[in-house]
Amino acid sequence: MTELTPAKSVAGKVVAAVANNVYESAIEAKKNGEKIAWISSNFPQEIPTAFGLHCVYPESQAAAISAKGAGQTMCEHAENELGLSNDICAYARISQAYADLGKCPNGEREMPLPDLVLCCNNICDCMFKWYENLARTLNIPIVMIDVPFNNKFDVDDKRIKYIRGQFDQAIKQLEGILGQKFDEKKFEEVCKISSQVGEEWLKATKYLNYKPAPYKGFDLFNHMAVATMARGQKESLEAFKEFNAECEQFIKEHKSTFKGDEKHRIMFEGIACWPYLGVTYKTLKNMGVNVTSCVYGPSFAFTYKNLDEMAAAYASMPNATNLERATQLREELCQEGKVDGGLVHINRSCKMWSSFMPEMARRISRDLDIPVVMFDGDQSDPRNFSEEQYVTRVQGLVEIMDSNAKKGE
């Protein structure tokens, strides 16, 4: 048990001002006149970017507009209104919503209406249907990328083709919709800062394998956006640069964004639920567990220099990938991360990433000689949480980890 000094992140806030600026940008070219995109999130953005398309991101939108409350009632409205069922993905619903109202009713994440949407199915296959209602919906060009499930440990080069011959078709696309020439120049020079973004990212996620950590995991839900949505950009660079930088100063000055004791360290796997992202963090806060491995961040952290490499880099998904992969991958974060349990979000919206957590979860469990423990919940339908027993499952792996502790004193 470790006694460190709290810590705001000036970084952090730097980091999110880059999020926004995504958003704000979008709205002044729309109202300039030029084009905008609606883009999945593992959607190639380097394509686009190299075009000067401007991209905004209805995930990392939805993902806000839950977290300051209005998840349900869009969600409703897509039920009620549209017709949705409440098994598709709260995201999904939330996007169809706003796409018909034009607007949130907490006037959260605004963003303009898209002149085309791209989509990438790497990540979870309803973002095909989802991606072509909102086409259909809204009259407009869609470009989509299919990167089959991965059911081999290693990437094959015929998948690599099968990607990379997408890639140029995206591309062909878009220089209709757009009309204009990919400029290849352009494109490599996207791809140099995107990398090196990737590269600072994935140096920011792992500050969390310092025991005890300069910040607290969840910190990473809300850096992620500019992993995700801005990877092209200097701006991102410089401000991953200024939140690492801030990290090796609270190592030095032993501080850290955790409030209290670090008494466990844990894996959280699975999206968050933003609706109750102060519940989910308090409750592990007051029990002095901090999350320390979670495949979300460095999932993100995308590195390559043409065409081909980024193919490999799209079809190494964590969702992509099959289960003996998948698992490794979450093993070596949770050694890396120093963690004394796992604590698994079983999400009704993400059926995909969910339907073989409770196998994963058991595989690591035995594997790593640590408690893992599972629950239920949405990564924006509040409807699909309960706190009760949330908090249950959360005390239930605090007493494991405790008695370990005890047994290897």
Contents of the next structure:
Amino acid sequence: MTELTPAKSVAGKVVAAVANNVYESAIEAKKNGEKIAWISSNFPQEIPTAFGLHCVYPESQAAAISAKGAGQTMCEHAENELGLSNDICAYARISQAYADLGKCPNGEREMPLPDLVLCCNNICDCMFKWYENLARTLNIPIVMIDVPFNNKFDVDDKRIKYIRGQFDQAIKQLEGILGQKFDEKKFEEVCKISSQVGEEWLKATKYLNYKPAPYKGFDLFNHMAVATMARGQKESLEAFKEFNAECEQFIKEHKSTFKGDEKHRIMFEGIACWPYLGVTYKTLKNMGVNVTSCVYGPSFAFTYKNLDEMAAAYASMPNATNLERATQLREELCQEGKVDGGLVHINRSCKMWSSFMPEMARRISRDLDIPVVMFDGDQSDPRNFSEEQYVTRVQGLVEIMDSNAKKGE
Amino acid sequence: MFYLGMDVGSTATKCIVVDGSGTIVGKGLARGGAGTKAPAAAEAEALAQAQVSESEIETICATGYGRHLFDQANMEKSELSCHAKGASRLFPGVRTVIDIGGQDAKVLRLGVGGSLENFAMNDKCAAGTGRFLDVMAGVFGCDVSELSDYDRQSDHSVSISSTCTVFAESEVISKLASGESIYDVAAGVHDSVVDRTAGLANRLGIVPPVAMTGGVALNDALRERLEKKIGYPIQTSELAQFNGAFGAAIYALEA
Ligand code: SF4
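Return one more block: the form predicted together with the partner chain, after the form predicted on its own shown previously.
Next comes the full complex, and the chain you just saw is listed first.
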């Protein structure tokens, strides 16, 4: 395996700046008396963006708060002061703690409090109660879009009609709340940008398919914030284009942000363990393992031209699709990413995503003949992770991949 | 020359010394894991039994949760690979190894040549581990080594439905308080571990022959219940607890 020259990404900083700007401009907007919405990551954001509404994302905020070390304090506030169960998703706990406190313990990731909330349950049903609770405790309106779990492989017309009807209703509701007419032209424009951003984002994730890859897969966990929060913005398009140009450059110059020899390539499945991002990354890196496949690429790469196509796209979120389709998606990503194994985060917070993982991991392992290992953790609550247990499992995975590689020589 | 394998576990440390042919010449076991005096004690016991001095040890391989803290080691291997390596020597031809240790339960699948092919481990929970049995033995007021005899005296197993160790402990207490015999409750405790272990094994897929290692393998009654549950005979060895250390010693020899 050729070792690439270690490189620092400049474009990565541009992408991060776009994410930061989402928060900063929302803080500014609030100061100027404009309305702010808290929005779930897979709500059709093209609709509020077309209204010019400032949206901020509690999930991304909770991730940032946890990565900066305040996850436990916020979770404990939710449990001890608000009476929320420890079993509730830590993002939801952190978000409700933030809604109650209005600030982070040490300014980890501030954002303005909302004037309305926009919720879509296409990734999990915990969203419903979380947003209902926000709306009730803050006494603000809620716009809700129900995208039921799809037990069939494809999205049928009935489903599209059901979701499309709710899009129309959401638009009406927003017209009432914001006191302004929905601008179809603006909406089309936003959809166009959103689709282009989606394509550039997907392209960015596909550079991991190069062997060795021009960047470390963990970078995606950070850049994803832009694909989530700023899908409908021109700045995101420019930032991802710059990132992709940098990838091309790195490939030409045999450079990578993954330091060292990329001995093995794996699929990482599940949300990152934000409080232990360093530990989980370094353990892999020190054993020469890069993540070259993860589901975040297609998760935020929507392409559509009208509301019906948009309904179909939002109903095809990885967490809303059936096991067969979800497995097929991962297997294709594994093949494209040329992985030698898989590492699955069984996430105590995210029941929806974790509960079908054991069976999906078994199928991927069987179909692709690769080892797939699971570890326990939590995306935000640091009390639910054991570093030693993680290291043992990763070491076992690497030893199997080593011995498979020897067999293949 | 001799080779030493050290398995620094969560509740006990095991040490094995092998000669140049891989034959075990000394073993040592001490209660306690990383950060205690156990590693030194286990090593001293194994060396004394082997009648070998430290200077005659060519390579030391450490494994187990405390492996990083054992400074004398020249190399480290994960406990998963060490258990696979040890089991392939203790039970030639074995394809599935069930290991129940103090803090985790794991099932390993070995390739035809004895290398680790795949594995499944319990989640971050004491249910189905040696610790679960320790806690239950505490409730019965007996030593964990007596659980097998208790089970043998039972005529029916009293179902323990809680998987959580703390909940199961109160369930056991309430069963005893409601007049169930201690032997039948002990059998129920075993069944609860067996159910979890069989679930883990089925998740991976059982390929015979099957062997069992770790301290819990010495519990005959539990092992027999597990045989019935999974439908395969299960081999074990009096060296079951030393399997990880033995595998580490073989890695040291092969290095
Ligand atoms: S339960 Fe999972 S999908 Fe739902 S909000 Fe939490 S992390 Fe996201």
